[in-house]
Amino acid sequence: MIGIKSYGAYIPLHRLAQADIAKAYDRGGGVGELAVANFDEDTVTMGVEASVDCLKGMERSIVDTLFFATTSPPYREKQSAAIIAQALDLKRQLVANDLCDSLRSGNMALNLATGLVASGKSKNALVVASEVRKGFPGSEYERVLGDAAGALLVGDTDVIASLEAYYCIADEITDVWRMEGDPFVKSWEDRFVFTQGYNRNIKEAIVGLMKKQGLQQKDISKIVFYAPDARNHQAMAKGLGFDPKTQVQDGMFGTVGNTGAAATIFMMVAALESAKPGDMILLAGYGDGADAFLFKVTPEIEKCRGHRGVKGHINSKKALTSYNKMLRVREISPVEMARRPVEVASAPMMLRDRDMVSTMKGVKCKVCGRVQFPKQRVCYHCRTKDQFELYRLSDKTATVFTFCVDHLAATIDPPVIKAIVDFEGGGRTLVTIADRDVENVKIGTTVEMAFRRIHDAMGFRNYIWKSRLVRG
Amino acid sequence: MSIKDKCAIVGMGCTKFGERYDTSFEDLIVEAAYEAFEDAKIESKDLDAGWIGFTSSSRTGESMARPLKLHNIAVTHVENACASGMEAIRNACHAVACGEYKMVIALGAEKLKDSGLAGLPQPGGMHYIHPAMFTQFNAPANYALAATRYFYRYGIEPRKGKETLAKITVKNHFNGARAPKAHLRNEVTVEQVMAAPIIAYPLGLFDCCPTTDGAAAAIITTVENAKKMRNDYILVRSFGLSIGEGMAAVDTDYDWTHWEETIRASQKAYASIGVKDPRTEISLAEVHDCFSISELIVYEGLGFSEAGKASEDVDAGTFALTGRQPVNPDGGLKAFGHPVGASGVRKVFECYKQLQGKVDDPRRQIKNPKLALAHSQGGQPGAFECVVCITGLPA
């Protein structure tokens, strides 16, 4: 039996109120909100978050395949999947690949993963879909696009939802696009986009799959499908004859937004969270064609609880203080940094220290047992040389020992909370506390580790593990 | 064998500290050195070696040989962060004490205001601070971490703690207003200090020393030689040096509320000359108050206050000019300013003038001092480069 074994999701803490967008353009009204990635988040960091959630309680070494889907990778040339694999501490014998140029990349990744497992080439394939798309300031896209990530582990044992069928079409149309170097989503006029692109294609895939399997609407417990916005989502559900109240997975347009290439995987996580054994879930995506999966939920689903998922993130939120703040954290408006020394980076140092920097591995002294991060050659306690084992800290919680709020830090969004944190099980480090929350950081506060961007220096991006207040 | 009473300071100079936009690094060196030459009544040709301390302004011994035209004598650049100037003096004394050189100069200098940066340039190259691990390693933030923990450990309500720190700042500004060469010469009130913008919570603007240009120099020779040169030479009595290994953010045993390096360095300096009770035996001290919390914890590290009790001594006015044990009579880093490499030599300069009874503004002259202590600590909590230098009058 091939299918989904586990799921995880991530939604950034910050939400932008539609009312704030409306106010910025001298309009009234505005209902709902959008999830907005912080300045130190990108599709890679959010993908890591969703993956950590998905792999909770599992040996990371079981993963032999990793597909990363997005239309907004940090690099045009350089694999994001490899960065995610390093951050997750996945094994070196790994098939890793990015799918980065279609709104349907999430579904394509899922299709490839199930295909590899079916062929016996993979035992455990991780599909990570993450998106941070930007609309032109003031545009319709700005009002609908949101940021989130989802992850599904695909395998052939302990399956919580088995793959029953798949149907796919390819279609060439210039409806929504970004060319090389375009920061904002572009599209043709909306009637063309909806009628000739979205509506026609996704309907064809869903109907095609149902016909192939001989299914009626009543046979589907839940339909999970991409839509450009809430209105189109509603209209499509009705048009296809599904009951929006009971059969349609909420698209979260009013709480998270349209999450692009991540949307189907992300919504599928939400569907699995409330699925029961025996449920039939139809999952359909759109972008340069359309496709549809049919999954059947197994009794194993009951064992797969306790992930933070969508439910654990959606109400764990903080309002962005203004529309202007969104422009700043998305780096749409230029920010003058504090006058600090120029930040440097070194590819050789990053290579040599990637276990430490990207995976947050410290060392544990085999003689006295002290955990030490960053890694040392000589134990600070017993002075024994080179008697260490690697020790992963990124999955440990920690307690704030002391902290400060640094207003001088050169960052897009000062001030920065710096803290000394002591890890559960030993070890201490100096961290930045991400998603700054000055009121709620105290001595004794519990934090968890969060993979974040630290800076773009010398033309490339550096990531580091920061800490943050526990979500969920 | 020890360094005790083998060396004497026979001349010192100190530039005006401040935002010296019209002055170059070399100008500062010349200004400080020639004032010291004049004080010692020597010429540059009388020198047979030199040590210069700075952190980011230049490179190598040539940085002093060139402006002073030292004609191929031995010159060494020493660097131990904010303790660089004091390290120049310590290394110079060791060389004189062992008989290798007779007449040497130890100079500290720093030119910070040319960089355009808020605060200090990145120290020590890319292998000091890992480019992907600890960027944005601001000095105020590091000391703020200590302040938060100190308040917590001793159950001090943060606002009350900030008030204690404000009193230290008020004292240093008061003293600085009586030091003509100081950078900041305005008195401030506790209310002003408390209302200042936050730099790194809990530290505000007035808890932080300024970035300053300046230089100071000392002429050091053997005691035997010093006796022939002047009656009021000053004896270098002892040194202590302790270097932390940077484990404050690694070692869960480090408490962030005491300065271990300061304790070690001062105990070494006290032991070598038999100081048993520093509270009564040390007449005055020039200490490292880069941030107000630093000075508070230094009182405890030097044994002037009991651990956790320094705020009581601050409240009692113990360390004021008129108090039992004046600390930073010239205003300290807070008011006199902090050109990183120069500060250690400037601290010894104040000790030297106080011991001689020749302070430039008599309002801050301390009566009949016997032993003066200068203290520098570079780096950050848990990773200090700490030097203590005790000077005194000849017996």
Given for the second form:
Amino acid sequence: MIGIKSYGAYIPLHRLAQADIAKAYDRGGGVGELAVANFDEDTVTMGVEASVDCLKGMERSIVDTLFFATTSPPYREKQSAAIIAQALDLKRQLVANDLCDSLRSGNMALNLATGLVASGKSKNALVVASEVRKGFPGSEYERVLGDAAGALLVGDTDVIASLEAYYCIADEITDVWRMEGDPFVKSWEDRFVFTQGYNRNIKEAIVGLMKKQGLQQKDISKIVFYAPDARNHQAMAKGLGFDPKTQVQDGMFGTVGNTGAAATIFMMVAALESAKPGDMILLAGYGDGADAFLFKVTPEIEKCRGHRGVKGHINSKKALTSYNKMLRVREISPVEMARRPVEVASAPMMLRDRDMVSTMKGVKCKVCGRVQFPKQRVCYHCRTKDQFELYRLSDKTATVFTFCVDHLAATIDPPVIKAIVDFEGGGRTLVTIADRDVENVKIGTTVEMAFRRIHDAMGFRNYIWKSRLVRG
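Mind pulling up the form predicted alone next to the form predicted in complex with the partner chain we just looked at?
Just this one chain is shown here; partners and other molecules are left out.
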């Protein structure tokens, strides 16, 4: 049996009221809010967050294939899946793949993952879809695009939702695009985009799959499908004959936004959170054609609870104070940084220290059992030399021993909170607390680790593990 074994999701902490966007341009209206990635987040960091949630309680060495899907990778030439694999501490014998440049890349990754598992070339394939798209300031896209990530683990044992059928069509159309170097989403006139692109293709894929399987609308427990906005989502559901109240997965346009290439995987996570054994879930994506999957939920779903998922993130939020702040954290509006020496980076140093910096591995003394970070050659407790084993700290919680608030730090969103934290099980280190929340950071506060950007220096991106207040 081939199908989904586990799921996870991530939504950034910050939300912007759509009314604030309308107000910035002297317009009325604006209902709901959008999830906005912080200045130190991108599709890679959010993909790591969703993957950690998906692999909760699992031995990470079981993953032998990784697909990363997005239209907004941080690099034009460098693999993002390899960065995610390093951060997750996946094994070196891994098939890592990037699937970019298509709104349907999340579904494409899921199709390839199920195919590899079915062929026997993979036992456990992790599908990660993450998105941070930008609309022109003042445009309709700016009012609907949100940021989020989802992850699904595909395998052939302990499956919580088995793959029953797949249907796909390809259709070349220039409706929504970004060319090399374009920071903002572009599209043709709405009527053309919807009637000749989205409506025609996604309907054909869904109807085609149902006809192939001999299904009627009443046979589908939940339908999960991409739509550019709430209006088209609701219209498509009604047009296909599904009950929006009972059969259609919420598109979360008023709580998260249109999450692009991550949308279908992200919404599938939400559908699985409330699914029960026997449910039939139809999943459909769009982008230069469309495709549709049919999954049947198994009794194993009851063993796959406790993930933070969509439910655990959606009400864990903090309002952005203004539209201008959104422009700053999305790096649309330039910010004059504090006058400090230019930041530098070193690729050889990153390679040498990647176990510590990218995977957050310390060491555990084989003699006395003390955990130490960063790595040492001599145990600070029993003085034994070179008797250590690597010890991962990125999945441990910690408590704040002490902290300081730096209002003069060179950052897009001051102040910066630096803290000394003590890990559960041992180990102490200095970290930056991300998504700064000055009022709620206290001595003794519990924090969890978060993979984030440090800066872009020397022409490439630098990542590190920070910490943040526990969410969910």
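Only the largest set of C-alpha atoms that superpose within 1.5 Å between the two forms is called the rigid core. Residue numbers count along the first chain shown, from 1. From a predicted model like this one, the values you see are computed outputs, not experimental measurements.
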- Message: Tell me whether Cys368 is among the residues that move between the two forms (Cα shift of 2 angstroms or more, core superposed).
- Response: yes
